[in-house]
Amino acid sequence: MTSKFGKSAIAYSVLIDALKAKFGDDIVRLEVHERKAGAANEIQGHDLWVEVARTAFRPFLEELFTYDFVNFHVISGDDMGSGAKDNVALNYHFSLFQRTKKGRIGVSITVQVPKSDLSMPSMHDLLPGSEYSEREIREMFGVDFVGLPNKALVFLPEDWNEEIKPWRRDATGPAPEIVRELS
């Protein structure tokens, strides 16, 4: 993929305007957070928190590649409970313009995945380093990443009952009798 802006960082506001123009209503929520650091607590950059419709995740990620190489950090998740929010929220953490100190833009993409259809497209073909994070989310929440070539367990023992998802808060989570208190 070719970067629209070559090797130069762009302002986060330019990126936001371009993403809003391209994805419109597929952007459910967008927040900007200042990243401060140093003795003077100066602004070092900005982080975007964007929630997109599940169907827009892959095109949104591919669009980020047109601005710069996308540095993948990790996927985090949260079982949103039951009832109206019967979803698992996935947070994909990336950064753009990583090589520039003040030009770095953190981008976190949140996607609500309904528990009735726990599947997401894998991004392994774009970012092979995402494999372990996708495998971790699969084993802990039960999300299937379509296209992920290796779906073996990463952290749980090989004889683990895969119907039990350790980070879920519903009936698929661990039963109280198999939870060991650490303190």
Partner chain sequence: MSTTYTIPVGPVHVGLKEPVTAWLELDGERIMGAKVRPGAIHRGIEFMARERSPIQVIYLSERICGICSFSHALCFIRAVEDLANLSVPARGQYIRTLVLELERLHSHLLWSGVACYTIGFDSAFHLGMQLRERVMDILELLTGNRVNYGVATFGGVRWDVTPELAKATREMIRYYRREFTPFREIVMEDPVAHARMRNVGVLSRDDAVRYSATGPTARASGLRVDLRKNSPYEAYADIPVEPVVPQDYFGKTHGDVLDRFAVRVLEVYQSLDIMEKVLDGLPEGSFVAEPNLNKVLASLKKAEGTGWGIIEAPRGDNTHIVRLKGGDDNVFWWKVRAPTYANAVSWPLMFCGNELADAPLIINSIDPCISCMERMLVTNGNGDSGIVTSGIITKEELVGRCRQKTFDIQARGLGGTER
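Could the form predicted together with its partner chain be shown next, to go alongside the form predicted on its own?
What follows is just the one chain, with no partners and no other molecules.
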């Protein structure tokens, strides 16, 4: 695998068809967002929002690498709350085809991580630039990244009580009495 951005791009529809053919039912949901701009308000690009089964995340990411070196942006996440969906949802945000004019495709991969087993395979070996984001998700949501070499806190202070996960909306989240209202 060479660490290089390719000089050519493929259309988003071709990419979608290829991914659907390869992953079938492992793709739980797929949405396309158009990006329009300019005086004529024409389409300038597309973002794919794909939800995949947790087991398919790593093969899906590796498949993206066969098209172009994947540029990683960030992982966002949300606690889906208790009930039927007792999950932490993680959204991985990537770009493909950055070298090309108007060719960039944004790919956001959503994975539901059940709270009974909060772990994901780390992508640190493929994308070392994801280190801070994986560490941040770990300290904020309590998701363990298997294979991440450095699991130290990144933004929270050294004396932080690691039982408290700041972005969770359940009992492990910050209790109202430890939140200081500024105004």
